[in-house]
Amino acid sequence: MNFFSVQRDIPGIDPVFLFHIGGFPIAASTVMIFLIIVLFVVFAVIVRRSFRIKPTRFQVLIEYLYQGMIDMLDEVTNDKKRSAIIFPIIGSIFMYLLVANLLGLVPGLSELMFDGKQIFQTPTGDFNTTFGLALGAIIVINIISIKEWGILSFLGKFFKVKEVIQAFKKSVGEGAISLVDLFVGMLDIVGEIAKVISLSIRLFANMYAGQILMIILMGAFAYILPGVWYGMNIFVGALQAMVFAVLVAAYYMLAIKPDADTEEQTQE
């Protein structure tokens, strides 16, 4: 049985810190993020220089990927104008998560060590990364919502004081019902916090669990299942990147004012 097994340590939930810069600890996941940034810069330069009027196969692949992401956004927003506006953000999130989820599967990359510690750790396997990404996305969405609705209308979605006053002017019964709406509106604040927790934990838990299962299966069936499980991890990594990006796009659409054209289409 030992001939068919490979022993590997199961990574913990805590991030792996490699060194400090100016008093700030640098984790293995952070090193991987910088590697991803470098890869994106190199990729952008290659794409920029390789595009031609008569497209190459590489250019066709990039254009196909771009059109696929636009079509996915159109399904969520049902508004091509909005899709074009948020594509740079949603597209960047999707591509970043896709590369972050899959780069850790590159053979040998996870074996590189520094001072006895793994140099490159999958960013989405570190809860700090997924939480920061989710928190940043929800903060930006709420800033956009304030810009769309105005600060008073935005706060009015959570604190429906005006509606309570107007309801009590009509009758005590309507005023009592409006107090329930006031309480429900305040619960929406908890809902915004829940979005951050939901987005971050969903992504982190799926990717961390994938790492654990890969280590277990490769340890028990090192020469039988690696190919199958690598394929499954690629699928899960791409799926989780798409789910995160689609959810952020959906939250964005819920936070903005509906366009008049979109309202008319919905009513029809």
Second form
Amino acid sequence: MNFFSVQRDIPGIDPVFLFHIGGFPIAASTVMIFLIIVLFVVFAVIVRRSFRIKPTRFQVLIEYLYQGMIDMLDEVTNDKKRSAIIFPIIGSIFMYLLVANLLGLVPGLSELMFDGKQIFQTPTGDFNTTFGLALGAIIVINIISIKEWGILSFLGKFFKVKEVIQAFKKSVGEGAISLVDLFVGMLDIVGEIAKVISLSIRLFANMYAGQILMIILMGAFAYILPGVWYGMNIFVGALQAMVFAVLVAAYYMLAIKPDADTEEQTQE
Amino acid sequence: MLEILGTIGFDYRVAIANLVSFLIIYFILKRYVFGPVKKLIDERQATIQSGIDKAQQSETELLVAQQKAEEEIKSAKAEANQIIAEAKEVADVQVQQAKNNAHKEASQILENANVQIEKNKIQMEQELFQKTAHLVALGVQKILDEDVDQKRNATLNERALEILKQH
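Requested next: the structure of the form predicted together with its partner chain (the form predicted alone having been shown above).
Then the entire complex follows, led off by the chain already shown.
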């Protein structure tokens, strides 16, 4: 035992299964999400009971955060109407990830054990959480895209058969070149899968690496240095939540039909 | 693909469980947090806007009232000036009329006085003549030293008067 260091095992990359309900495994990250749900329920009750037209300081803080999220979204979409449509999902992702990332930094929480396993695991430190979230976001975005474009136009973005036929009607040369577009269109399907992978791995890797680095630093010297890194992790946690939310918003904007004004500006 | 993901701990069951858990969070936040907060912000904005509108309306009403008051004051001043001018005119007329009346009355008084003076003068002259004639008659009577009867006295007086009148 060393007074100047805190030795802890580096957590594995696999999810920590605590128990099973009807054969369905319950992971430590899922338990932490349940805790987050409870916190949000409490928060919702506070909002419902104490929020008034004349705000308290806490209400001002929450409204400031709310307005900040809307402004951030407006900057991405450049369209208040679009922002209003996707705000609930983007805002939820941001708040969920923010709380999840910050809750993982609460001292002692990860020390609570059940059957020799930690009860609470930072949700974003489990790849399944980030993957599920990213997959869900991309599926929702594609559903919105299908609604906007129609099923045929949506599929036409990936399978540019119509363009190939038109190009071959003009000339064989143009037709040959259009085959490249056909191939590129098909690559966009890979792109959609890549979005899920990149979104999920970016968040997971950042948070997981942060945790490991914290354990290494605590093991080397438990004072001052981990404190700095701790502060850094709070910033990183908030930043990663914002990056994830902004990227989902950006993917949404790429998936929808551009407005007439935006299209004109792009052509210019 | 799943094998590669498996190396970083992918388990579709946990992924689904965590996604469903997120959907619960999404529902709570959308329904019980974002909705009420947005409603409150909108209500406050509407209250502020309503206050601004009312203030602007009051300002406009104040301006209109001020303009109206200025117009009323202007109108009242004009009316007052008109009344003063009319009063002055009436006063001038009345003063002129009073002056004329006074002149007329004064002339009348003067004329009456002159007439009266003339009358008095004539009367006095007549009385003077009569007294003078009487004196003359008395004088003649003394000179003549005779008794003159009543008839004769009257005749003498008349003659004395005629003589005085001739002179």
